[in-house]
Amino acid sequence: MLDYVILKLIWWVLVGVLLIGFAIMDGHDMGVGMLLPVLGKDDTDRRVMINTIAPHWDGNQVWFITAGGAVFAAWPFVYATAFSGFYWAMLLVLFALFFRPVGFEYRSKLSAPKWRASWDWGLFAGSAVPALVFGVAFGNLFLGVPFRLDETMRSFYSGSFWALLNPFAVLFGLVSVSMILLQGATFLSHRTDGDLQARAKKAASLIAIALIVLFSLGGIWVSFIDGYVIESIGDIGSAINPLMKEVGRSPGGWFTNYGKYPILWLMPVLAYVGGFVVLLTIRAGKTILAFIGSSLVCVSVISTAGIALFPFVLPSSEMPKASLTAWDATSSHFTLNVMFYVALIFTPIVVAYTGWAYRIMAGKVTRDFIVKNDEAVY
């Protein structure tokens, strides 16, 4: 069995690529809604769109699926927590996810242009919804999340579902939103041609100067707020509670890792690295490397983060010292290593057969092709 402290940073590290697994795969089904009402200027154009993702958006949702039964079976307490507290916002989520399996299905059943008109605003918000919500919801970690806990372990959140949609937060959502809508510009960049190439091309150019721009603005941001900094804590190689455990704020407090380790500001730099092989890239027509470097960004983008907040995972702002981080709110020593090397095994087949699905697949989706083929695509 493997150590204890190894399999938490293990499982911290696991669902951070699960979540960086989400943003590149079904990052770019999400950017490709959120375009559709812009960049497609007739039916035809929007059905090419829909149909650059249409044979894997759905298999796309398995990253999504599964990050969320990650943090369900690594760390039961932010699940119970953050789904608590966050209870409207994940609400917001599901409703909103509802319009993408059937507009993909029903958008075309229909000739109507109010029908399918319709279904593409559906796609649209059940694109651009999660993309904000969860942009918003990473800004509030930074801030804290105002929860308690009680000497039983019970959470009891103070916050209010506005109270999220602060300045600070929404910035982190904008980042978010700009994140997605470049993966979906390069992508469909890559996917199609003629006029429609042409629109995503401009497109992502502009989105990666927006996402430079923004994501600088928050780290300028986050340089000026308190960040929590863990004073004194158990054995983090046993199975402690988030109670035992002294938390302060600090100036600059986020960026504690990166002073200690130097090394970590690699990371915000491949942020713009990928954005400037985006702007550069898509200019000379390498669309696959113009996709490769915004998905460098979702990266780099999601690390910095990540990296930041190590090793909390749900800052309390009401109780610091009961702030759920990497140590203390994980599952036993054996569920983790169980659901270790259940990822061990599995993890290698879902990226095997997608990437296989995408080999299968590949290839440019044309206007011609949607024409002659009306009754048989999406």
The other form holds:
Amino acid sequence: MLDYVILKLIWWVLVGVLLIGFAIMDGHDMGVGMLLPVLGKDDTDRRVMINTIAPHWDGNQVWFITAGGAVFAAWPFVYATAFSGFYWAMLLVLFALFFRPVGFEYRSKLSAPKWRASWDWGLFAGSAVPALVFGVAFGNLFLGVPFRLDETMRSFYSGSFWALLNPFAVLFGLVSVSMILLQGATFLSHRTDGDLQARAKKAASLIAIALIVLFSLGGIWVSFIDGYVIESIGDIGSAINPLMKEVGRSPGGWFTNYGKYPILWLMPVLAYVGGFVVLLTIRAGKTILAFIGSSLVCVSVISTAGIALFPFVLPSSEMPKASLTAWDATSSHFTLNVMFYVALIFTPIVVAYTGWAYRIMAGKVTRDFIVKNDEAVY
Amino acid sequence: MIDSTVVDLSRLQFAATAMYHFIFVPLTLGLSWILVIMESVYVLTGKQIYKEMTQFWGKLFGINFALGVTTGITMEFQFGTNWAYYSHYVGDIFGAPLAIEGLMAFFLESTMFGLFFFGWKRLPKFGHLAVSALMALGANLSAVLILIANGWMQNPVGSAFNPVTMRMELVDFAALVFNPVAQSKFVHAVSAGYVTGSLFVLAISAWYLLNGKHVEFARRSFRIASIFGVAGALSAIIIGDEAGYEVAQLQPSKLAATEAIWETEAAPAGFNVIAWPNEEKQANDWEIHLPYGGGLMWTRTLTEKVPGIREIRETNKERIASGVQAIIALEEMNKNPNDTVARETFQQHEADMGYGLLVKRHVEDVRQATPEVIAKAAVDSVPKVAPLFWSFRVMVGLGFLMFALFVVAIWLSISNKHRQYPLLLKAFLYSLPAPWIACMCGWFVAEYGRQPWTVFGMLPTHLSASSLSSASLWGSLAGFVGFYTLLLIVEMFLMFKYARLGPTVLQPNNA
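Next block, the form predicted together with its partner chain, ref. the form predicted alone:
Following is the full complex, with the preceding chain placed first.
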């Protein structure tokens, strides 16, 4: 068996990889969904947009399902505390997600304009709400979440849904929304042509600029709030529970890791690089590079936030010592080990057949194609 | 103390969302293989009509699949949102099959789902057939992993309690995967799915034949469905018997309640074909009792007894008292890790700790567990009889009925006498709800029969729920039921519309 501490680190990275995979893959579907009412001028336009992602959205959504499953398996404390604590936020995301499978599958089954328009807004909500709420949730992690644990490790959440929507967290929500929008806009630039493509390119440039500004604001604001630091903790190489540590708060505490390892500053820098890559390539028509640039933004924005929080995953404002961290909220040594090998075997297989599916379906979706294949496409 | 309204509403919400989900799952499981069969015939014979069959039934498959996915996401959320303590307590074990399900099965199924619909012109014949087969394989692999998870809740093998983290942890991965309960549940559940898919195709084909529409198309679909259906029904029945034997060995409380066995009978036990269970009197008002039947089915001997509810409750009283000792010792250990006496006491009673937790429904502190409290907890330890007794009999009755229907269908198909027996065709059509009712009854027996446990013998249901308010629960329950019902109406509308149109929907501008 691999060393327990190393496995704990690996699983922190793996959960991050799954979240990033979700942002890149399902992110571009959600981005397209959000842009649907904005860029689609008529029904055919909107069908073009939907059909760029039609063969893939279902597989891509599994990044989200798998990330949820992986948190359950690797960090059961986090899964239990976050999902029950953020009850209404989670249900809001869930109810919004309901619109997606049915929206994609049912929208074009009837031709009544009202029917189609309703599903278009359903798809918009199913894309915008999760993107916003996930960002808001991340923002609240930086502020700390009001929960406590009793001696049987039962968690009690004392916050409210509305308290989650504070300005700081909403800024994080906007970063998340613009990141997902950029995925959608660059993907559409790559897979459409004509006027629609021109609009998508323009949108991508605007969103890239907005994202750079919002990301910078977020970083500045974080430096003004208190971070969490572990003051003492039991032996992280053995089985411990979250109450076996002492946690304090300190100004600028979220920059501790960056102070200790300055090389980590490369991560936020990469976010800017990604944003500029999008700006430089999108006009030149190098749309695939623009999509890669945008995906790079996803990698670096999520990593920047994750590194700042590390080893915290779910800091508690009510009972700091009950904060859940990558050291004490994990599964057992044995489970982490088994699941590591499962992930090691299956993740490359998933990436391989997903890539194959994109190759099979490669090429631009045109208005002409939609009209000619009316009954066979979404 | 935990609010019992919250626990009850959480149960109701889980049951409602799971039942909704399982409207769509069995059809996906069965219809996906029927599509593979139809497409295989197309690829092997080159007959265009089989391609049309694959595409048309595929359309209906897609309409169903969309809601299967929608309602499926809820299931993964809900362990965390509503069963947080359960998720903490057993996530180390239970989370693994769920994560593997996503990575190994659901990714495959979903990715291939897209290519199934959009890849017809882009893939070679064999390539597309492979995509269809991988989609069906993915769906069925999902079922394996979900039933490994559920099988563990019924028969928690390969795990141990860790007093430091205050939860159960995995110690033997192979035991979890090869849990015999999971194996038989998987075969039983997918067989039920094959029956559902078959009856779906059979009923709609019968309707076309009744109306003289799409006759060639319907005759061929009818034949495939009847053969696949009879195999599925036979398998469901045989494995059902195996599952019954396992329940008798591992969950005597579920068996006694399902079969209305109040008193332990001298071996070999009889079998109550039909009875009128009376919970108050702790007896059946009347019963049709088949001697030897129970002993043969559940012990497969003539010498072993089958414990009745009264005896099970008496035995459980002792286990509850012993489990209370374990909990007290655990609390001492946590206060003072060097307390070797407490550690010894804990180890002695550890196996009964779950039973000790049953008293927490009645008292906050287990030290207050008087003999009266223990007696109450012992009564809780066996679920109510009548709901189990009847739903089990409905499931079994429908199972045999559907088997008979498929046998008749094969005969009708081979002799090609569909037109001469319109009444039979009507019988197939109106039997359409049967597999769904049987599935729901089956899950009810499995899950209600496991009560009062979420993890049998280890973690009581009333401790498993999240610390939420009942107002939140009422709100979310109303939200789920309302939203799902709306979606279900839309789905049924499209399903009826497309089924009525038949294969003509494949031609342009007919939808």
